[in-house]
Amino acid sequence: MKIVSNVNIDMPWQDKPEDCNMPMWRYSENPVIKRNPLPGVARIFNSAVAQYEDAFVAVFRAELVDGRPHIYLGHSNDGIKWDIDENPIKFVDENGEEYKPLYAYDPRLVKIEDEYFIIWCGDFYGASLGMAKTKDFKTFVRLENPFLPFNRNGVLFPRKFDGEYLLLSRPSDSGHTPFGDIFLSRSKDLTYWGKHRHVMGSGGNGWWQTLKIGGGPAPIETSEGWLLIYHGVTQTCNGYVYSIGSAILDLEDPAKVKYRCKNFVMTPEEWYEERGFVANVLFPCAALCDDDGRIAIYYGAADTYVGLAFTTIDEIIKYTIENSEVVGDQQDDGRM
């Protein structure tokens, strides 16, 4: 197996513990970001990380002490110890005028060619996607909202397809959505989006994802296809449980699912995942990878902390293929 896209250098890593029998394992010093990380911020979670020059940058979901979420910028030399700005990111429109979101949460950070794109969920008369771009992490230009409400979990692919941007999203409703499938949309200019395709839905034999699913980090291009790390949700007598799953999308037509693991690859088990502001939540938002096929995944834990987990391209793809199941019409082109 080989990783093709957005390979990082000197990323965080720990070898797999001898007693681990799953394809993904946790950083032994988790959580990497704890409660009350800076004045005015109660919790940081569901955040995205990318390499920038010879170090790392992050866009953090910061829940303020008034309860509202905003996006903060952070810098790190090793991807573990972070210096976080004291104020939220200042966005401007394409004319340079201030263009501040009412609130913003669950960001993703994706590099395409020489630009970095932030995608988040915010308010556009209901839950909807926001998007901005930057080249230097000093000036952040907000773009037009990609879709009408209601939508969440926007994730761009790290390269264009025939000159078009590709975006995964999860149409929803105005509340704590009790449903949701992943869809794919295309755009030539980041303004007008169309050619919508259904990628995959909830359900299947894996009960951990029977309620809803949503995209996680930017898909990772591999020789086997696009590796998609995503979250799946089930409903229990004690509330929702969010776990991490894996799938492999077709390299040339990512609306087609080649393999989809019926098992979760990680589920809440540690104290910082089972206890917090919202218990039993794993919410992956970013992945770093290197030439050796190693992958580091950043995830939100219990809507309270940031955790770090690891896998390898060989292990996660092998596990996904060996435990694959077909759910609905996921192997067609998604047009209906």
Given for the second form:
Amino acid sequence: MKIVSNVNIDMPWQDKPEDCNMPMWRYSENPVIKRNPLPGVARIFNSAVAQYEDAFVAVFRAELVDGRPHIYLGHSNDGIKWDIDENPIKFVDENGEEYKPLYAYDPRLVKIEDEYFIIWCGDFYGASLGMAKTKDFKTFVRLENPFLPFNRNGVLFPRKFDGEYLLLSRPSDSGHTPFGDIFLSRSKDLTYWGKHRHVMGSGGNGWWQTLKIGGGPAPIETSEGWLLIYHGVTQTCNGYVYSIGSAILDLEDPAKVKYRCKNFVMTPEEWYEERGFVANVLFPCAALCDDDGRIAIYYGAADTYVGLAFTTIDEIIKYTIENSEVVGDQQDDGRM
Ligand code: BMA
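Alternative state: the form predicted together with ligand BMA, after the form predicted alone:
Let's see the whole complex now, leading with the same chain.
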């Protein structure tokens, strides 16, 4: 299996424990970011990591002591111990004027050619996608909002397709959204987005994802297709439960689902996933992968902590294919 890696330095890793019978396993020292990580910040979770030069950078969703989320920058040599800036990232607009999001959460961080893009959910008269780019992690240029409200879970593909950027998103409402499918949109200039396609819906036979789904880390390119790690939500009498799932999208046309795992690959089990500000939430936002096919996933746990989980490309692709059930995803006729 070939993989397009995004890391060429040592990255966090632990081999699969012998007693683990799932395709993804947790870091034994989780959570990697604990409560009250810096003055004025109560919790960090749902955050993204990437290699920058010979180390790692992170964009953290930091929930302040007034309850509002903002994005903070962090640096780390090993991807585990983090130096986190004391203040939120300062954005400028394309004219160099300061731009301060009212709030910003659930950032993804994606490198495309020599630029890094941060995509988050912010306020544009309701929950909407925000986007910024940087080359040096010093100047962050905020771009136009890609879509009208309401939308969440914006995830760029790590390369262009015939000169076009591809963005996954999940149209939503402005609250706790009891529905939601993943869509794909294209843009030549990161300003005007179109050629929208439906990728996959909630539901199917996997009961863990019946309510809504949303993209997670930037998809990983493999010879089998694009590995999409995402979150799926089910509703219980005690509230929503967020698990992690996997699918493989067509390499040339990622709006087509080749395989979709009917089982979750990870679901809340540990104390830091079941107990916190919002219990029972696993929210993956980033995946590091090296040339050996090792994958390290950063996920938010219970809207309170950052956790790390591992898999390998062979393991997760095999599990996804063996347990695949593509249900109701390819019914585009007369709808596009
Ligand atoms: C979603 C988002 C996530 C959060 C999740 C569970 O709607 O707001 O940031 O982790 O709810 O509370």
